[in-house]
Each structure stands twice: as C-alpha cells, then as structure tokens.
Amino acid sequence: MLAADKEVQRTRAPKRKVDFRQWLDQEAPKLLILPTVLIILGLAIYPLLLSAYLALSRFKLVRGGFELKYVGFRNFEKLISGSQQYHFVGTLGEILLWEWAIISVVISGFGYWLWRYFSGASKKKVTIIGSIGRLITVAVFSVLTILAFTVLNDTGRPGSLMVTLFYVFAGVSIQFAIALGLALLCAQNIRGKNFFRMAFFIPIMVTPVGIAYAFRMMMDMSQGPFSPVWHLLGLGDFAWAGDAWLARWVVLIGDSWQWIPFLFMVLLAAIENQPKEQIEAAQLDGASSWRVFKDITFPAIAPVAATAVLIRLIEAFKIIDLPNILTNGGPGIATESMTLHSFIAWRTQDLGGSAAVGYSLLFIAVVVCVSFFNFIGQRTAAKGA
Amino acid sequence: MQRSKQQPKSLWQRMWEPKDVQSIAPAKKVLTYIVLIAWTFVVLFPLYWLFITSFKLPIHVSDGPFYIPFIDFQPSLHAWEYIFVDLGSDTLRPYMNSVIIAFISTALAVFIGSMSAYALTRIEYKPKVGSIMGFIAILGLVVYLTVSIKMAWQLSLSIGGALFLMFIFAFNKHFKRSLNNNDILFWIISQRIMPPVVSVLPIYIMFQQSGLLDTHFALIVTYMAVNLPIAVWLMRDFFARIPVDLEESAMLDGASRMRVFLTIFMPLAKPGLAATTMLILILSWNEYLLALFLSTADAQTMPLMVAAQNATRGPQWWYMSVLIVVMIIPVLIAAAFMGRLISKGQLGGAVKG
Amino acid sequence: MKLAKMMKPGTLKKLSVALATTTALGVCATQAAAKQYDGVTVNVMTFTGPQIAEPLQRHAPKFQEMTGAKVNIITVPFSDLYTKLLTDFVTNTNSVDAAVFAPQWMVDYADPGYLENLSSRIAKDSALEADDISGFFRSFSTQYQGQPYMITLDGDFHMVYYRSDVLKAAGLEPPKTWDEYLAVAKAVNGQDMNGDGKADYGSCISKKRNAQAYWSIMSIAGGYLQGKGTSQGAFFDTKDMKPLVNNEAFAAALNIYKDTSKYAPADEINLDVGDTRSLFISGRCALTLDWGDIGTLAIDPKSSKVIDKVGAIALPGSKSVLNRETGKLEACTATSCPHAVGGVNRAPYAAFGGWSGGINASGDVKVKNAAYDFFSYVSQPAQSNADVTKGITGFNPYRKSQFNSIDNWVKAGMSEEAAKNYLGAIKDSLNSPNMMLDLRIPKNQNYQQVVLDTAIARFLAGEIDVNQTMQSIEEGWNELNEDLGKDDQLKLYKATLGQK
C-alpha cells in the first residue's frame, strides 16, 4: 500500500464516474502489489517484531498462562559474553603472533576497500546510506576473521555461530564448484543429456528429514553399504561421529549432496541461454576452453548465478535438519547449527534465549546477504549486462 | 589448428582435438562420461539403498549390508503392508494434506509472487522514507499495546490501522527521500532469511487466537508466505528479460494492465514459472518445521510422519524408506511435467534476453 | 481387522474371552451403560511409537466398540512432546484432550492447573484396581502435592542387563558395583558374542546428545551420592539446594562413564537408547544400561538373537559414598550407608517414572470421562497384564499382579529363570530403601535436559574435561536455582522426595 501510493506513473483520473473495469486498470499497479506486501506485512514483519520482543525478555509460566519480564539485552550478554559463550560464540582461545599477522593483512585489505570508496578512488557516489552500510560490513567482517582465529585453534572452540559460517561458506562454495562443472559438462553436446538432468535434479526433491535418515544409513561404518570399504581400509571400528571436523564434514556432505541440484539445475539453464555465436566464433580463433569460459561463458552467466549464490546462501544459514538428525548436535556442540541452537531453545522453553539466536543469525545473515547483493550481486550485473 | 594441419597428428593429439567445432575430442568425452556416471552413481545410489531398505526385513538391516534383492536377502514387504494396511488411513491422511497444502500453497505463492514481481518489473514504485518509517514505528507501538498492555490484538491493530492513515494523509507530502524498486525487491527477499524459528511463535498465537490452528488454512497461508519472496525474486529475473515492445503495443491496441500480465506476460515466461513452481512446490513439500508447530493432527504432514519413524527402539529404516520413497513419487511426476515446460520455452526462443 | 493382524490368533481369541468374562461380571465400569459416549471424541497425544503408542492405537477400536467413544492417537517425537503438549495448555489452544507423557514433567503442567485432578474417579474405580499398582508408581509417582493427576500404563527403572551366556563361558558374576561393570566389560570385550565372526563389544550404553543419555550419568552416580535412602536425595543438598555435582562422588561417576567407552562401539556418542537396544538384541553387546524394555525385546523371535541368554540385576552401586560436608569420597560405614548389602551401596534409580496417561483439565466433562475411562481400561489387569509381556509396547511391569504371575511371562516366551531374574531385578530396585528419584522440581526438563545433556555430551566429546564438566553444570543448575527462587525450588524439592 505503501509502495502504490507513490506509483509515478499514475495518472490523475478526471472526476467522473468510472466503472469496475476502469477502475481495476487504473488501481493495477497498487492492486499488483499489494497481496505480496500485505501478506509479507502480516505473516513476516508483524512476527519479526514480536519475537524482537521476544529477544529482549524472559518467559515465564505462572498458573494459568505465561509471563514475559523486559530483560533488555540480557539474552543476548548471555550468549555473547555470559554462560551460553561457548555454545553461541565458542571457546576462546589465544591466538599465536602469525595469526595476528593473517589477521591484520585481511583488516588492512578491508582498509583499504574502504578507503577506496572514501577517497573516490573506486569512482563510486559517496552517500550515506553507502558508507554506512561499508562500515557495517567491513566492521562484522573484522571481528568475525579475529573469531575465526580465535575459535578456530587448537586451544578454542567453534560454538554455533562459526559452525553455521562454517556450512555457509564452505558448504556454498563446494556446492557452487560442483555444480558448475557438472552444468558445463551437461552443457556440452552429448549423448544422455536428458537422462543426467534429470538424475542430477532428484536429490532436491527427498525430503530433508529423509536426506538425514539415508545419510545415516549411508554413513554407518558397520552396517552401512560401505562397511566392506571401510573394513578394507582398518576402519570399519572408526566412528566418524565421534570426531568433531569429521562430523561437521559429514553434515555438510549431507547438505551439498541435497543442494547441488538447485544450483547445478539454475546454471545449466543460464549456460545453455548464452549466445553460441560468440563462443563459436572464439573456438575457431583457437582460444582455448578456459578462455572461453574466463571471458564468454562466466559473465554471461554471472547474474544467474550471483541469484542463485543468494537465494543458496539464505537457505544455507537456515540449516536444521541435517545435524539435528544425523548427530543431535553431537559430539558435544560440534555439529550444532544456530538454526538448531534456537530450536534446542524454544524446545526447553527458553523463548527469550532461542529468539535472541534467531536474530543474531538473522543480523549475520543480512550482512552477508546484502554484501553479496551490493558488492558482488551488483558488479556481476553490470558486467553480464 | 594451424600447426596440426601441416603435420600428421600423433594418437595423443588426436584424442585431446575435437574433429571439428560442433564435437569433443574422444579423450574428453571419454573423461566426460567418466565424471558424470560416477555423479549419477552419488545420486543416485542413496535413493537406490533407500528403495531396496523398505523391502528388508530388520534383520536384514541389523545383520546388513545386503545390496541386491533375492539374490543376498530375501525382500518383503511387510514394510508396505504395514503402512499401507495397517496404518492405513493414518498414512493417506498426511499423504493428502500434504498434496493439498503443498499444491495449493505453491500455485497461490506463484501467482501472487508472478503478479509483484510483474509490477516491480514494469512499474517504477517510490515509496517514501518518512512513510515507512512511520509505519514502523505504528507497527512497533501494536505489538506494544498487544504484547505488554494485553490489549486484545484486533483493537490494537485497528488503532495502528487508524493512525496510520492519519500519519499518510498528514505528512505523505512533506517527505523528500524515497526507495526504489531495487529496495522493494530487496526488502521482500530478506524476509526469506528469517529464520522459521523466529517467527513461528508469533505465528503460532495468531493462528491459535482465529481459531485456525492444525487446519490446512493456516499451513497453506504460511507456506505461501515464506516461498513469496523467492516467487517474486526469481520471477522478476524472467519477466526482466522479456522485451518490453510487446507490451507496449498491447497497451496502445488498449489492453489493460491486468490483461497485458495475464494474456501476454504469463504465457511467455512459462518456461521461467514452470522452474520457479517446481523449486517452491519442493520447499513446500518437505518443509518440516512450521508444520511441527502448526499442525498437531488433522493436518499433520508427511516429512513430520517420516521423522516420526525414528522410536525408542531404533529408527524404524523400513517404515521410513517407504515413506521417503512414496513421498517422491509426486514431486517426480511434476517435475517430469515441468521439465517438458521447461525446455519447450527454451526451444521456443521468443524469451531470449 | 488391525487388532487381528498385530497379534497371534491365540493371544487375540485368550483376550476376548478375558474380556467377555469381565464384562460379563460386570467388573468392567464403563460397559455397565451401553455406549454411553456416543460421538465423543478423544484426542490422544504421545510420543511416535510404536512403542506406548502401539498399544493405545491396538485398544482404540475395542474401546469404541464398548463405549462409542472414538479415541485418536497422536503422536510427535519424543524431544517435541513436552513442549508441544505445554504450548497446547499454555496458548489455552485444547487441540489435546489427553495425553500420555512423563510423570516428571507433571509439576510444570499441574501447577498451573492444566491437568485433571483424578483422585474421585479413581475412587470410584474398582476395575482399575488401584490397590495392585506397585506403591511408588499409585501414590508417587503419578502424584503432584498429594493428589493423583495420572493413570500409570508403564513401570520404568533404569538396570544393568547382561549376557548370561556371555559372563558364564568367562566364569564372571554379574557386576555389583561400577568397577566390577568396567571389569567385566574389558574382559569380555573383542569376543564374538552371536557367532557372526565379528568381534563385539563389552557395553552399549546409548550417549547420544538431545536424547535420552543424561538419565545414564545419575545412574552411575546414584550409588555414589544417595546412601541414607530415597529421602536423601540425589541431586541437591537438602540443607541449601546446592548442587551435588562438583565433588569426588560426581567425578568418580563421570570417569567410570567415559571408560566404559573403551569397551564399547567408536560411534556409540552417536547412539540413541533404540540403536543401543538393537545392538543389545542383536547379539552385539554384553552389558548394557536399559529400562525394563530390554527384557521384552530380548524375548521378541522376530528381532532377537538372545532369547534366553539375557539377565538383568539392579544397577550397580559403590563401595565408597559422598560426605556432603566435605565434598570426599568415603568408605561406606554403617551410618553413611545403611542400606549396603555387602559393603556396596546402590540406588536404583527410577528414572522417567513410567509412561502414565494425564488429561486435560479444561475438556468438556464427557470428554474428560471417556479420556479417563480409556486409560483406566488400558491399565487393567486384563489389558496390561497381556501388554507388559510385549516388546513392542513398550510396557514395563507395574502391578504386583504382573510381578507375581510368572506364568504369564513363561507364556511370553520367557524361561521361568529368566522371569525371575528380570522381575527380580526390578523388583529389587522397586524395594530398594535407597532407591533414588528422578528429579521433579519445576523445570526439571531445564536442568537436566539442557544443563546436565549439554556438559556430558561435551565432556564425552572431550571439549571439557572432569572439572570444568562438573563446574558448567554447577553453574547452570545454581544460575536456574537463582532464576526459579532458590527457596521455592527447595521446597519443591524437599516435598518430592517426602521431607519435611
């Protein structure tokens, strides 16, 4: 409603009387999109700011109905700094003097970005809801490289929130390689092309509760259909559940084996979409494949595949199912996503400590999501355009 | 090229050059092959293990692995029987309801998503800064009024409602600043990554306080809501591309806007709505959290009866390899449906950006 | 139709007539009016069976015949189930009319009120025979301040089950404390124990994070911390609620779990108590530590490779117990342990308290009776003595009928010694002047399912070690105790376990 009230191209009606039809032509553009903003209003935003108040209070039961006592931010020291550090944020641990050193080139290099856009070096406009928005992202970045170091040794401990970067990152851009090889291989001029997209876009379609199950079964070293394998390399008593990187390995091999359809399937489209003169013409210059695809295909489809990488990544941040199936969380907290955290909350009644999780996945999630939108998503755009 | 004209080419050559433009070098397809029957193995092989599961018998798990039917284990079906016979209504039940809620929900997400995305496309919206942060801020006095004074959530909604009219008609002229498309469509994605735990108990009480809970309304709605987004994200990429003459053209001969979307966009993004139906049919299908919460009986789904199978005495990999094999069954059938849409507007080449 | 094919012909033909004559005698309160609750309906919740659910969905039917009642199981997933059956109550939703669910967790839904008082109808009920449900389970367990809110379907203690035929070929006893557990268990580790030329393991005990393994840790502590019996209490010093979990007691249990580890499958940190059970019957484990389940299951052709080879004793306990003031562990003497036989102290521990059947409070009165009436006819003798007999219930014995009648257990498929054994040890732990009970103070989910499963499952996993495990659940449980009001909590706690 909000957006229609200023639609430019609207034209003042003349002042007479209309009928239905006129009047649904002339209201079109509101009429368009008012259903997408009403529900998202009703069934997104007015949530959204019920669980922020969620997040800054306690729940409690008293006889006959619950309770909620403001707390302000005391949900969240907890999980920051107080009793739940080691569950959200990790256990710290010392971070060695070379460490220091990667860290401060990384800082410097986000520095340096930001310099760039200040001095007018990057030929951008300088405004201020840009120089906002690059102190954020530089600023969440930072702590979260020194975080990483800092979990990440051999005296800390990932809590939830590196181990959900962890899916995130690793897990997208594994998923991302894969599938991209497997579209330009799918893309060439073959026998059975049909066949391997369709095989290739079946794992979507499983369930993921029963992705979790079958990868349960697939991955149990003495029953499982690989036991042999394992019992031929020593290591059919070797328990992969019991080693913390193993089993985050194994979730995210879980969720790649589940997701790669999504994004092979979507690039597939866009490189098969790409004009075939230029690459024709290119191949009879004698430029090599990985020209070839350095400077036709990969821009061609760079926008197709930055939306995809986007809509990946959002999903990748939701991950539950997955390790709270194959591992409850285990071994320890290792496996623990903060999806998971927050639902391991809620489900002990701990609302106000389960809805401060969400929002700081939430806050995290934006920030990636919208440096990906505004400084990859973009320039890709441009490019491809 | 120049140099293997002239002179004759060893075996090795021969096997890494094409013979001509339009082939690949046999080395390279050999490789091909390789690579992409060895994905189809991965693919493909938990499905098979998951299907050859639902005719074990336990002992045959326990004892495992057995990897072919009569030859290393005698298949059953006692598995089927007993979901199928036994359980009977108690699996059509979930069965159902989830074709109802996801279908349903997937056409109206398409619908409305192709609708917004449509506009946001072809419209130029500016809504103002100053509007939206008032409404904000209305918004955030009614959960204040609901949530700490207890008042009852239709008078509080219908004096946000109220006051926010009051706020437009005064100052909507005096604000300067305002968004574009670029922000609309950004704010309707971001609502995606909201995680589902978040929301769901503000949901919850809403659907508890209309009396809606455990009914397929409230999935249906739900589900709709949370795939919106992702509808008018990806159908805005395929709308994007389609060229804006022929539009134009109907608009001139007098077409209204509402005709132009439904008579001429629709048809020709078939290919792109097809796609964009079958990923939101997918999430709807299996979505596995919200239907936790909002559903206790009559319209429990089927992902909650396949997580159910796994009981104090062990996962019951029988049951649940039936129901993860049957739950497929329409997701596969609809996409062997759209795949067909899929690559005919492909073929069709009118939508060419 | 689903009632035949689920059981032997025999069994289902033995039923009916038990049934007729009962009817006929009139014993059976709910058919004296024919079908006095036409068009009712009830509306069941339960955790995912088929085990507890199993046996409700198999009477539904028979019920409806008798009453016109219609009865709908539904069920969730264990770790859902609390919470969705509060969210219900607390949202004033009543999508649930009944359910059949912890006792532990009554505290949290009859102090508000959302739970029936049962205490008139079970008065007038004199086919539930109450009078032959064991003491802890009619007027403990099932009871909040006194009053009874509960019907008990199942009995449930946590025991030590071995491989009779195991431990015989290696000339050992059965384990009586947790050093002889840990010995036995690396004796008999390695050895092919069901003939498929696969090595097997000494102990199966199920570790998994977010599911039933924090109750495992209070059964090996129990024996180190409860000596002067059940009033005593395990978890929290009577004097001052504080914890008993930071002192030698605690850290000898905590050690004792992590070495039986070495005896056990690599990936048993990923077993739930099913997949424990599955490899128990399957031939794979020599001890395990089980609820009375394992007895049934042990007996099912179907799935079981031990019938007959399969005994169970009363948990094991300890030589030496916590001097609260010191915070030491010392030797047992006849003032600290007065209830050692041997010189070993045990406290069979009641963990969960037995699946029991509650209803909702504000239903429809007719609803509420037709709810009641189900459970009362489930929980007759004529049912339940039949049922606990099954693995597939899920039923563990709980009337002093169905400890007493050998017979039906022989029937089952159990050799008479078997029988013995397995009620015996039940028995013993039911009898125990030093049993221990489960925690049931407000948020009891809070302290044990968070606090306590988090620390041992990363203690397990080896992110902490003794210290700093028994350090984060002192704090934890101290920071609830602060949350909760120290001096309520204490109250609570001290009325639970009959103090005044």
Partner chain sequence: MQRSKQQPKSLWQRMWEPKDVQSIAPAKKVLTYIVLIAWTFVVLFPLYWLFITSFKLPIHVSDGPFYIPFIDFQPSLHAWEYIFVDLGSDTLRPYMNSVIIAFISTALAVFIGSMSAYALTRIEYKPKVGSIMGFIAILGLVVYLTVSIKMAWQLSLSIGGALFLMFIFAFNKHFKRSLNNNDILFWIISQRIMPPVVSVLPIYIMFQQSGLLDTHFALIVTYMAVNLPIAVWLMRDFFARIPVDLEESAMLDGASRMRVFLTIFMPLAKPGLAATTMLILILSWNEYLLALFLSTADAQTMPLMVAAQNATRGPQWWYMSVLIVVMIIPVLIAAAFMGRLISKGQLGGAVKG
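Throughout, rigid core stands for the largest set of C-alpha atoms superposing within 1.5 Å between the two forms. For clarity, every value in this text was computed on a predicted model and none was experimentally measured. Numbering follows the first chain given and starts at 1. What changes on going to the form predicted alone:
- In the core-superposed comparison between these two forms, residue 320 has its Cα shifted by less than 2 Å.
- Once the rigid core is overlaid between these two forms, residue 331 does not reach a Cα shift of 2 Å, moving by less than that.
- In a rigid-core overlay of the protein, residue 36 has its C-alpha displaced by at least 2 Å between these two forms.
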Second form
Amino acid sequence: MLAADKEVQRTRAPKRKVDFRQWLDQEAPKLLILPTVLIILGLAIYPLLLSAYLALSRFKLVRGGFELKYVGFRNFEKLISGSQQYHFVGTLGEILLWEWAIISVVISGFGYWLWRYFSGASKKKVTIIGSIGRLITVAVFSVLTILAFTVLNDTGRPGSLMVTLFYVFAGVSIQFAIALGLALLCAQNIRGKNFFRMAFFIPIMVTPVGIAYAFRMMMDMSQGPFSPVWHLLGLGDFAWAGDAWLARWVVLIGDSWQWIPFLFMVLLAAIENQPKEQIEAAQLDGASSWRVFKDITFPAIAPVAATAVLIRLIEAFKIIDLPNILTNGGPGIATESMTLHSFIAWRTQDLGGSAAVGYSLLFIAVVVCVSFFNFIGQRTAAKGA
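Show the same protein again, this time as the form predicted alone rather than the form predicted in complex with the partner chain.
If you are looking for partners or other molecules, they are not here, because only the chain is given.
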C-alpha cells in the first residue's frame, strides 16, 4: 500500500510542475504588467482619491499635527457663491438686453443640437451614456456662456475660471492659426526653409520658467533689453502690468511663443506626408491655392490637427508658470489661472479649497476635451479616413 502511494506521488509531481509552467505562461502578460499597474495606482489613483477627500474636508493645523474635518461640498459652495466667489467665478455684472439676445441664440443652438440627436435627425443611435454626456455638455457650456457675458462686461470682473478659459480658447485658436500658416509656408519650396524650421523649433526646448523670465525681461519697458525700442515708440513709461487685459494678453503671447512650435511641427509633418497626386491633379485642372487647401490639404491633415489641438487643450488648462512669474497673478487676480489659484490656496494651507479648485478644473477640462474629441475629433477622423 505504501509503495502504491509513493508511485502515485511520483507520477503527480511532474504533472503539477507542468501545470505551474502552463499557468505561468498563461498569466505572464498580467504578471509583466502588474508593476506598471501598481505604480499607476500609487502615483496617480491614490493621490486622486486623497485629493477628493481633501476637497470635501477642511484642513486645520492642531497641536501635534493636523485635523481633517468633513464638510461636504462647502468648499465648492465657497468658490461658487461664498467668500471665494470673486476669486473663482468673478464679480457678476449686469447683462444688457442685446447680450441676453446673443445668449438666447447660443442656448437655442444647443437646444436644437440636442433635439436633432434625440429625434434621430443626426442619424446616430441614442444611448444612455451619449444622452447624459450631451446633457452635461449643454448644461456646462450654457452656464459658461451666461457667466462670460456676466463677468466680461463693464460692470463685472472675471475670476480664475474665466481667465483660464480665455487662455484655453483664445490661446489655442491663435496658436493653431499661426502654426498652420507657418507650416504651410515652410512646406513650400522656398529658400532657407530648413533654417526657419530649426528656428521655430527652439522655443519648445526652453522650460516654461525660462520663457516666463525671458518675457519678463523683454517686457520691462524701463530697463529691459528692448527699452530703447519702447522709448522710441513712446511706451517707456507705460505700465502694461497695471492693466488687466494687457497683462492677460502678454501672458497669452508668452504661452503662444512656447507652444506654437509644437503645433507647427505636427502640422508640418502632416502636410508633407499627404499624397501629392491629388494636389498635382488639382493644380493641373487650374484650381487656386485656396481651393487646394480647402478641399484637399485641410481634409487630409484634419485628423492629425484635431489630435494636436486636443493635446494642446489639455496642456492649456494647466498653465501656471507664465502668470505666476510674469505678473504673479496680477494686477490683483486678473491673470490668475485656476492652476495658480489652486497653488496659492495650497500655499496658504487651505488644502480643502485648493483641492476643490483642482477638481473644478478637472471637471471643466474633461467636459471641454471630451466634447472636442467627440464632436470634432471623431468627425475629422471619419472624413480623413
């Protein structure tokens, strides 16, 4: 009996060994990716959850450490309608009749777009997720439209929310237009185009802090390197940093100088890699340069352009270095972005308020970027295909 048991064990041992090897081969992909998953959980997911708890709490230093008290959504209420409203939302002004007319037209356009989706006129299948996403998009953009007319008039003053949206929408639009023009120019057979390609590439290699200090020196109209030029133009004693909109535009120009090269490189690569046969055929048929660009070049580069703009949108929401160093968020809070707002709140040990601003930024950025991807990126990709 003992001999039989030993024989059974000897026959089972190799089988278990083989089974373990087979299991190891089957689970090898999961085991190899496990360290990466753990790193992501530790460096991304855990801080995200911790900051969510901070956004719903009030941080207070006490003897021997600190105390976190759960306060619900009070940190968000403080930003929207409380003591920090002027800082985040801004000072609300009076909306004129003609401004209400424009707001009504914009919101009616959103409503028509929703009606087309739910009525099936857009030839898209109505889904629960799609419906919820579109309702959130319409609600957010409608509120932002009303807020823009409320704080950007003569009686209002924008807070960090609207200033950030100004950097995002105005900045990315201007940067894309200039980058596209430069890419089309450098794609032509002109003398010295390689030099200009290299020159346009330089700003993206400089750190944002370096760019901010460089623009701070250049825009010093009294002692900066361009002060003779400013004096020649009669601007030697002009304080641009004391005017809210001029300060915002200076920040926008510095940000554009840094990020135009990124869009330029992507668009130039897309233009040079498009098929040449269609362009040559159109030119032989007598098509104008504008018609070639409109009907051939732009549809060919649209998917790549949409991807580049989406990446730039995500980065634009995180602007902090330029307004911090150029103007320190001033005059007052005129140039303060939401990221800088969150940083200043964190520096003053208002960790709950800082996290609330950060999550507000996350929500707005996700809605804008997902909307851009769904309603512009996918359509351009489909047309390009």
